[in-house]
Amino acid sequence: MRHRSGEVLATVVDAGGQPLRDREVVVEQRTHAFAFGNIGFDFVPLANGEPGQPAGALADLWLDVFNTATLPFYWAGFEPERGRPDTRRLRRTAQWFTARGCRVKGHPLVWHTLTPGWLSGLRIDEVEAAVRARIRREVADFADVVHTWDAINEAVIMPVFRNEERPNEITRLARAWGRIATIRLAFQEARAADPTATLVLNDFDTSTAYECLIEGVLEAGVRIDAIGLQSHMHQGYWGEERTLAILERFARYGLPLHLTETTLLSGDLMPPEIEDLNDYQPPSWPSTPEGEQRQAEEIVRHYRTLLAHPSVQAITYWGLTDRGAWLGAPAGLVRADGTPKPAYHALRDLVKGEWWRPPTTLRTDDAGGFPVRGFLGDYQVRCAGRTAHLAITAPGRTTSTLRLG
């Protein structure tokens, strides 16, 4: 975990630049540099003052652990009627999170599932124009509050995806163009709209097919900023060996790894013979005491494994609560009645306990200096009745001068 922490030799000086010698200072961590994420879907009503909003207690639970919110930009729900996107509500939600010190990610810009019905029947060139316009609009409209995007989601299966009940035009576009050209479209349009955004290539497929696609994209000169890996473990915890093997295979490209969609169950596991997770729909899927204890143990093991790998830059757990959880599975860290499961407390004990520096009292030396060692992130320093900001941005040792007054 040495790659997750650093040391700053800080010096405090007064308004005139004179060192504050032999003074008491209090150092307190304020944020993690690492992206501990969760979806923020539940809080769209709350941020917009709408009926049916979750209780404030649920928001408090979210904010006490997580610092990065993923918001839903699924095209079918975001723009069900052409030319009338849900920009205002999503923007208010993004602002709600940023006002509370959180980072915001948009998911996804291009995906073959959940496409709007009005795309059907358009010519292929019209579909392409609509996709390009949609990417440019969303990335530009949210450039000040959304700084990371899943630029394209699940491109491995995209050209061959079959759904006879709901045919979609994104698959038709990807089939006509090919995967790499479709990915290029998504990344180029998003990059043009916001050159500073972090753009992620995201997929649930961790087979060699995804590796081949990444290699083809990179060889084609498409710049991607991070590789997204989904880890929905509805059929059981992967374990350290499998997780590390996957991380090593994708870390070889020299790009940051984002674990974009992570779940662990606190109830019965999905049968192993199920190939498409969407096919398993039991009438009831409750959380159980035994499952909750297993989930708590596994979430600690999983997060420790991920943070120990230097390529991993972000983890997004897919859902705070069982209410409305994907596939109806007991995958949340909070029960449907709003009470935290053991997994919630276990994760909080890591993020805000073991991996967090509490308020610590130090004393400056004759040069006004004092060492601060801690996890990468932002810190507040209080001295002589004033406060200053301190950042630990990289492993190893750096220096910083804090002017008070």
Given for the second form:
There are 2 protein chains.
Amino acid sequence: MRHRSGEVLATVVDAGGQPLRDREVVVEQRTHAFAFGNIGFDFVPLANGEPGQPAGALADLWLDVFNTATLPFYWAGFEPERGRPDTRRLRRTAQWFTARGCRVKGHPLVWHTLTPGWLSGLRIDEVEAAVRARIRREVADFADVVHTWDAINEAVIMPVFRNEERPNEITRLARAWGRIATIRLAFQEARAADPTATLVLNDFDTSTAYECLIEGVLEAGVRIDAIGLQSHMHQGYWGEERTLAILERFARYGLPLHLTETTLLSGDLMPPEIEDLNDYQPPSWPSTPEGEQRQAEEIVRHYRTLLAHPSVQAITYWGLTDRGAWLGAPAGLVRADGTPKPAYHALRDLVKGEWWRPPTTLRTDDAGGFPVRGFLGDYQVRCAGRTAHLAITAPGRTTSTLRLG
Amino acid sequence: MRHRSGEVLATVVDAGGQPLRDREVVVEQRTHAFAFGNIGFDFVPLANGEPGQPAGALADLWLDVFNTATLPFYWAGFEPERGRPDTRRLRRTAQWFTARGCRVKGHPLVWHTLTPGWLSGLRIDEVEAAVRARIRREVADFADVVHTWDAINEAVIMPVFRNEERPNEITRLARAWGRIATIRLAFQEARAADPTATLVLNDFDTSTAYECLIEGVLEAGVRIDAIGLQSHMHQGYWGEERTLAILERFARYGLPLHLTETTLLSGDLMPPEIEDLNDYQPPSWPSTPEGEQRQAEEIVRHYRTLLAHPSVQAITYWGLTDRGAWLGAPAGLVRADGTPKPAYHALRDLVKGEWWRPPTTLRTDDAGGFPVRGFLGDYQVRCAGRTAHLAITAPGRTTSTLRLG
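Can you switch from the form predicted on its own and show the form predicted in complex with another copy of the chain instead?
Below is the entire complex, every chain and molecule, led by the chain shown above.
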């Protein structure tokens, strides 16, 4: 995977600038540049010192594999009472992750599902004003800790969404304005509140409809930073061929691809005739030994396929544990009892094994030089009792001089 | 169907402007404003005095029901050798129809299927120039006889079309530029060549993808005059509910809807698993008595549903006879032996029966007035041995004074 790794010809020098020749150096990878993400929803209580699950053991499992946390900004849950957003708890959670070296992503700023009850009955211009204000507020309040946002979620279906008890106000807005104007609103407000944020257009629809929408958005001059592709595979692993075909189709726009919501089941699959995944929630949906083996094999195949494509910059797995998993499906990498499934180990073996440089001892040459090869990311170099940091930021070969002491 | 009909309170006056009181008038409808279309492909030889099928009897059947002919401008057939377009034969055919009171539509100016062989191997800018020139040429050459064009056909699938032996140059163009830029090209060139023409965006895709594309096109400022919805129903009649749902979704854009390619079979249906209809062509596909009854019932239901929706301005049935029908399917309204099927009679009973005003005798009142109620269209009024013309152009009630003599 040439596009995922690089080589730095490093030179260590002492405080006076003299090369440290023929010395032992220990090189160790510290982070991945690639975003290995997962949702951090479960850790809100823990980060806020609230009682209840999960225990720290689950956090350790999370932090050992993932480096990017998606936090929930579903409007209904975040601001159930108008004017009283859950900002403090979410900020603490974001800070909990950043303090542990993780990046944080917010999901989502605009979506037609999970809209707050107080929105209903407002005039359309009041809905618009409320949506604009909510985007500005969240993006500004979290600008120091959240650098990536799903600016808008599932815009393809948004104006025609029907699978709900009462019509929601965001669908009303999208229907009145059209998809592109609604998308423009989301990106404009978020961009204004934090010009440095990475703003994602996110959808589960990987059909031609999403292509057409993206082309319309780009033609309309709306700048999007990444194309988000959900990949809940409750009905079965896509396989390499389908996955690559999807990546190729969406890579055409020259934008980074974020695989935003990835799941693979370790139990029975959802029947293929279900169209809206929400429509299938059996009373019991256990993880099975055969399912866990299959999940482990598939997660390796899927992550290999995705990382092999140069456009993919992020993969977010959707959930660590089966406890409380979406739809009750056995989509987690950890069982409800807290023990890791084979898929957890398999993914860790990639992220912290095959794609990771463990502490490695090298010797500097006559000019104090030594090569550091590895996946893009941050590295630590120890030599002569001192430590320096080194980043491999791009494929190919670069040079770097590290001053020790 | 209030939106399809109107009432004119007409007054007949003599050459001196005096009302013709208490006189007998005969009112008779001559044309429908609504476009009842069919393809006119079969009549190119007849219109050009060439030997072979069809005979005039088929033309009579055509002209008795339909008022709008779609003529074939498939590039491969129209200009098989570069620089030698089939303009003369097609112009004669268009004139043959206009001489018989019909309107003519051209299909299509840009499409990825049936591209000429000489296009392959050209550089992309040469392809662009050729496409532009071809649009300008056809629209200008036919500006006096063709007033409606499918400016571009099947743009949703255009850049990702794969179902062909060799990749075609129009797909290459659409892939390089994107759908919207390709659509813009088609509309710009056609509009420049004939600013008065009705330009249609036409597609078989009635999914969300087409909605997204339309929204992108409108946001990009491309003016389209009508949304074309193909409705080949080889896999079965859509039914009222699905038809209405589609009409509602596409009526949202405030543009006229043209149902551009309508077929209903009078034999076995195509299996539902076929995605590209071209992939299914059995060696024999007969029209059956049961199928003909079903087709007759369905065509009535379908035309009633379409005319009941105010946005629908045109319906083009795709073929009159089974002889040479697309895919060999029994989609015609006339059997291969030239005899009309029940569906032909059923459609005629609507177009020239229920929705038509036959010669009707009325008497003028004391002011020379009489009401003409009927479907929008042109009417003839005979009184005192003279004839006048009257148009019902809009729903509601209007007045008109007709000078006789």
